[in-house]
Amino acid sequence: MPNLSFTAPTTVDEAVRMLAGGAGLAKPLSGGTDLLVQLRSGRMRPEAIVDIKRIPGLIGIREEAGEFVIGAATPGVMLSAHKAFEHAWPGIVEGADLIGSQQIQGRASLAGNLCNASPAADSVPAMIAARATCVIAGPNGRRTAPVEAIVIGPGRTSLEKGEFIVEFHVPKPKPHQSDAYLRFIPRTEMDIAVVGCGVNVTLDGNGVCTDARVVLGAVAPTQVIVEDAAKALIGHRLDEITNAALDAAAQRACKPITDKRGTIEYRTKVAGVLARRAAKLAFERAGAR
């Protein structure tokens, strides 16, 4: 990798200068799981590195009027670490959880998951249930979006020359809103994800669902936001009725591709069945707060 440059900034506005400044690629590197990976096997080849994990403020999770807000450099393993955050969001914690190793864990950070731009991303179904937003930095200043706008499709995001994700902002859940992620994996562990999903819901006193955001992934170019499948939730108990809607607006939603993890078929199969069981574990914990 000839004349690869390597900058350690201690600022947002140094960083967005590194990353603007050069004509070439410059990427940020904030956990450096996929990026070096990348790096090593030739598939990417930048100018410039600019590691963001000597920012302050990049690194942990805070809690605010409303809101947690995590770095865009806090390490996976760091989630389930915070207790407060754990109980709130355990979807987003589980998502997590599953990227990697326990090694690859105290590395990986939710914005390079996510800015990594892979269909099949663990901890981004989740974040996009939750509503999750992020702060971008970049040339023209510091400019927030939602989880969902920043995959454009495989391996492509929105952000642009010089931008970075600084920090999300999850919102505290409201009483008896909860939320879960599954995937399926050919393996037992450290796998890719067939198909992940993630759902959020919130309930009334007697268990009927008034909000829910249900979320796929690996079945598109990019993770889907089925309104249908919260149709079918929003207004009902999670019955035999609701259950067989629900799988069913899953399954419509699905794009996806045949490969060596699954067919078409299977994988659009699969989205139904991790819909309905992912609705029945966040309707547990919602009704249990």
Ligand SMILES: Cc1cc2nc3c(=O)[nH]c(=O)nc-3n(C[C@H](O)[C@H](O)[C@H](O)COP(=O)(O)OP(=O)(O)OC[C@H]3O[C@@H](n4cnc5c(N)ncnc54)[C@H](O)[C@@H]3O)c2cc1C
The other form holds:
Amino acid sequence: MPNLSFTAPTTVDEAVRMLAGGAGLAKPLSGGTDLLVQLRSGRMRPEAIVDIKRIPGLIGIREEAGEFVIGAATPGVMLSAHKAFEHAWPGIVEGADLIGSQQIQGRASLAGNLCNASPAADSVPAMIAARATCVIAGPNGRRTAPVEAIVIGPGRTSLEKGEFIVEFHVPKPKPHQSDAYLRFIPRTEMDIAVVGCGVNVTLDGNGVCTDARVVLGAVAPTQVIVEDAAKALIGHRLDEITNAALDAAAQRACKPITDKRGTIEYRTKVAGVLARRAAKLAFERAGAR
Amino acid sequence: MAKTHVSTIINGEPVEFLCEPQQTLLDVLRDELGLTGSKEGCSSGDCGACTVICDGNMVCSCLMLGAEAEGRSITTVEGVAQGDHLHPVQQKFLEHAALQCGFCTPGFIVAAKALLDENKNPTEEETRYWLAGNLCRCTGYDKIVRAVLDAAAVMRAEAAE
Ligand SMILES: Cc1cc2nc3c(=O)[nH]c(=O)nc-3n(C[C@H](O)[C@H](O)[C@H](O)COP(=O)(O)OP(=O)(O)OC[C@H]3O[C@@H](n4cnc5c(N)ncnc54)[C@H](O)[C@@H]3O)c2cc1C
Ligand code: FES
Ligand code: FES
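Show the form predicted in complex with the named molecule, please, because up to now only the form predicted on its own has appeared in this conversation.
Let us now look at the entire complex, which starts with that chain.
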């Protein structure tokens, strides 16, 4: 890496200039828990690394009218320590908290998890299920996009040259709204999801679902929003028939691969089971509010 | 290639160094500053042998660039003892024989100290989860967990005095 440069700008505009400026690959650096592994192994050969953590607002969580604003580079430890956010969205925190060890949590961010664009990224399904959006800065100014618009394939994002995520906006839950994220791995810690599932539901006062989003991870090249699973939930309580419809819809949405962690058949089956379990948890949490 | 000039605090002392952009904090600690307590087991964030504390957060120094240390405060295993006075975690590692080859030990010591700074009375389960990012090929972990829980008890007793 004879030509690598490192900069740590303190404004968004400066960062955009550094990311857009050169001819070669320029990468934003948040926690580095993906980027540095790829740099060391030679899988990624950037010309410029732009550390975005010194830009004010890139680390931290603030509450604004009706939403939480999370700095793109906020590490996992800060997210799980934020009581109001954890209370609002236990599922998002559950997902983010599953990323790596305590050491990894000291650095790993939501933006890095999203932009590394792994289908198995643990924080992404619940963020999509909560209808979170991201603010993206680039050479043409700022734009907002839903989280599900970022990943377009394994290792590939829709971000243009010079663009990076500045912050995430997550709406505050409505009455009787909550979420859950579950992943299945063969061990209890430090592994990559065989399947992950985020479920976000809103109930009426009688426990009947009025709005839902079900999102699967690790069963297709990108996260999958399972429209049929949401349809199976809306208008219903979580009874046996609803559960069966949810399970079937989740299984139908899977286009997984076979690898050392699981076969196509296994992943598909587990997706149905996890969808049911995550829905049960989300319904219980929403009902308790 | 232009080297980056970095001013930082390591184990309470101001330190300045020059580093290449791709050098990790672990490379800098070991190769530039002679602080060889932090070990390189995997260079991929899996083993925890390189664990340091950066501005209060436990991190893998193999997954942090040296240049990122600018203006931060870093604690390495060399900063855990007070002079000749061992930290209770270190003392208990000796008493419980919680090490064999010792390669993983610096990472475990830093991680265990970070746990006890945050949680005075961790359960065995909390201790095991906290230390899940530290791998040991020799001990089978049990003696390590006993040593940490015993150190916690000693620190609580000292605090109560
Ligand atoms: C030991 C270990 C265990 C792990 N376990 C898990 C796990 O269980 N689940 C899981 O999902 N992941 C896991 N990971 C992967 C990784 O920790 C996560 O994906 C993490 O969230 C990445 O965040 P980061 O801030 O470290 O990203 P970085 O490494 O800084 O960045 C990752 C990618 O995103 C880009 N990027 C960073 N910030 C931005 C931004 N603001 N805008 C645009 N692009 C950006 C970078 O250029 C890079 O391409 C693990 C990694 C390790 C080393
Ligand atoms: S050397 Fe850093 S985690 Fe193994
Ligand atoms: S004592 Fe040898 S690796 Fe832990």
